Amino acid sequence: MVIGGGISGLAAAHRLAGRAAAVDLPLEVTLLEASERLGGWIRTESFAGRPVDFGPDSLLVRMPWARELAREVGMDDELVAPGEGGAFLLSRGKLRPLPAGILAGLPGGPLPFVRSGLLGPLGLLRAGLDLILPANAPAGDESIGHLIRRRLGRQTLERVIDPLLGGVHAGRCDDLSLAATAPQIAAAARADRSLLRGLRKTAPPVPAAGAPRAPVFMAPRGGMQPFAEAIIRAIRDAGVKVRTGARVDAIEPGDNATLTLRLASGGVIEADGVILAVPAATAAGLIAPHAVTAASTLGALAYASVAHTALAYDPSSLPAELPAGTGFLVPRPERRLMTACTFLDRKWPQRRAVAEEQGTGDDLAHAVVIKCSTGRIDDARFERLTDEDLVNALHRELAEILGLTAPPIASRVVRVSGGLPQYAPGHPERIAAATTEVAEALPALSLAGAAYRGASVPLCIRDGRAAADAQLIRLGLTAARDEIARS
């Protein structure tokens, strides 16, 4: 039984059905989703004649789990790289290119900082001190901000790292766990006395001169939702029973290590095993009668809310040429409402072709689409604005930054309430303790999802698949266990 139809739950159901089919096991898998829609925060809509993602819009290539699943559901050939051209940061009112050779929010040396213009003279000097400061690698988990401020200084943190790494989570680097949200930087800090040298040591090999560079991100040509829909088709074809509008109100231990699920509709389901792939607060409510401390841990996990706004502009209202990149990020010191801006046709030039193939083009197909993100864990100003007021406010900021001369000719706002979990320092240890308590209280139940071991799509897929494997092994399905071992 899988509870939750987001990407973690879909990946878990697909894994369960696939493992069972591979060894000819008569395993019945059911997926329950409280809402009427599957896919969770993955959401692609047609806007201005092209697919636009109003949630996650890409997959990090160095994390292989999403690509593996895409291959299994026949979507691998649909994955494309974003358009060429770097991104920018808005710094002191001006768009400046992200430092060359950037790795997880940090360049591999001081020269990219100098060339970017992101840091002032004192900020550059302070960042360079990292090369001569005594070693002080983190002894345990700490915040990203604490490490960066200590090694590279306040300017580097506020102008470069926080809009990159903090922006991904709509959080503050001062409050985000280094181990949970930036393990690659934690590893670099341990690899050398200098953080910058440590990053160079742990960075992937640089391609030989003239060799093509592998993309950092990829996404399906038609947006992320076709990926989710391919998984849904695959699990239905594999015999998974999918029920939407099926909210679980209680989970109770049953006989012979089974679990009893009580639905809001009044129905009762007996299950040999359950994967609970729902937001932390929902999971906390379901496990509270059986694992009090774990429920408290999950209930205390904060979530940030954000809004994604697509704006379509007539080309005549834009300057002669947009900056030569795919978009820009906005640090807190700029005091803007928007946190990020994407030039959609630059980042995903394939989307126009998809619209033409599918016949979804409309009279706005000529427009230039710009997508803006708003909202941070400590900035909920957008929640007090109507959609119209939010669009107007974002247009004013874009007009000032890019030189737009006329308002958008179309817009769409999608609000995501409580979508991004905030991993505070010590998060991995707290989650490990909560998982252990749940396993002892409810051995037939596994936790999976964005609240635990990573919020990106690839990490959620990894978590759902791992939970499925654990359930198969727990159930003593020897053939499935052997299959898992071989893979």
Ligand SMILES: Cc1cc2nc3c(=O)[nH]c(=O)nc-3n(C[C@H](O)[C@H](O)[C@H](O)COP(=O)(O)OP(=O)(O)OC[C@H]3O[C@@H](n4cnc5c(N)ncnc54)[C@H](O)[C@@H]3O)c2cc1C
Second form
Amino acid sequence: MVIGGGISGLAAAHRLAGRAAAVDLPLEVTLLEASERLGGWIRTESFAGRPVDFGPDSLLVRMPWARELAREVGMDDELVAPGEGGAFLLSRGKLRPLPAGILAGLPGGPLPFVRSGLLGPLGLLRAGLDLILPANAPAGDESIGHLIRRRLGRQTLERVIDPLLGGVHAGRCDDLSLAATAPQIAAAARADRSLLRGLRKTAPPVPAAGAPRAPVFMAPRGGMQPFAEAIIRAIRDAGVKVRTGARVDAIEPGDNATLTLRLASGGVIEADGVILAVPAATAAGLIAPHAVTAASTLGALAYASVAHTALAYDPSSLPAELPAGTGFLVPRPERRLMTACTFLDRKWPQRRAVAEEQGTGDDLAHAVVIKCSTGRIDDARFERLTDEDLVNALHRELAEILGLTAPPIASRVVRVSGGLPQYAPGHPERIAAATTEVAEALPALSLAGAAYRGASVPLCIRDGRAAADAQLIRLGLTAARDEIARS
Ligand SMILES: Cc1cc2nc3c(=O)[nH]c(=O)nc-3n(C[C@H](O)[C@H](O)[C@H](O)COP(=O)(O)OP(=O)(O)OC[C@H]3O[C@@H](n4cnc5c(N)ncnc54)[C@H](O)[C@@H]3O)c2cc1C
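For comparison with the form predicted on its own, provide the form predicted together with this ligand.
What follows is the whole complex; the chain from before opens it.
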């Protein structure tokens, strides 16, 4: 039984059905989703004649899990890399290109820093001190902000790292766990006394001269929803029973290590094994009667809310050209409402063609679409604005930054309430303890999803699959275990 039809639950159901089929095991898999739609935060809508993602919009393909699943559901050929040109940072009112060779959110050495113009002379000097400062790492986890301030200084943190790494989570680097949120930087910090040298040591190998650079991010050419739909088709084909509008309100231990699920509709379901792939607060409520400390750990996990606003502009209202990149990030010191801006047609140039193929293009197909993000864990100003006021405020900011001369001809605001978990320092240990407590109290239940071991889509897929494997092994399905060992 899988509870939650977001990407974690879908990946778990797909893995359960796939493993069972591979070893000819008659396993009955049901997926229960509270809402009427599957996919969780994955949400692609047609806007201005093209598919626009209002939830996740790209997959980090250096991690294998999303790509593996895409291959298994026949979507691998659909994955495309974003357009060329890189991204910009708004710095002291000006768009400046992100340093070339940026590695894991940090430039690989002092030179890209110097050339980028992102830091003032004092900031540069302070960042350079990293090369001579003695080792000063604390024992155990710390915040990303703590490490960066210590090694590279405040300017680097506020103007480069926080918009990059904090921005991904709509969080504050000063409050985000280094180990859980930026493990690649944690590894670099361990690799050398100097963080900059550590980053160079741990950077992925640079391809030989002339060799094509593998893309870091990719996305299905029609947006993320078709990916979710392909998984849903695959699990239905594999015999998984999918029930929407099926909210689980209580989980109780049953006889013979089974679990009894009580639905809001009044239904009762017995399950041999359960994967609970719902947001932390819901999981906390469901496990609270059985695992008190774990429930309070999950209940305490903060989530940030954001809004994505798509704006369609007539090309005549743009300056001669938008900057030649895929968009820009906005650091906190710029004091803007906007946290990031995507030039949609530059980032995903295939989208107009997809709309034409699908016959969903409309009379705004000629427009230029710009998508703006607002909201951070400590900035909820957008929540006090109506959609209309938000659109106006964002347009005013875009007009100042990009020189737009006329308001948008269409807009859409999508608000994401509490979508982005904030892993505070010590998160991995707290989650490990919670997982152990739950495994002891409810051995037939595994926790999976964005609250635990990484919130990105690839890491949610890994988590859902790992939870499925754990339940198959627990059920003593030897054939399945052998299959897991072989893969
Ligand atoms: C705005 C935004 C942008 C993002 N951008 C990216 C990106 O570009 N790349 C990337 O890799 N990641 C991105 N992420 C992160 C990633 O999309 C999410 O972490 C991931 O989709 C979460 O999936 P999930 O299945 O764990 O949870 P969810 O998507 O939250 O799914 C949980 C599901 O459980 C259901 N549910 C809840 N309670 C119950 C119940 N009692 N009974 C039954 N069902 C229940 C919910 O209705 C929901 O469908 C983004 C996230 C957000 C919010």
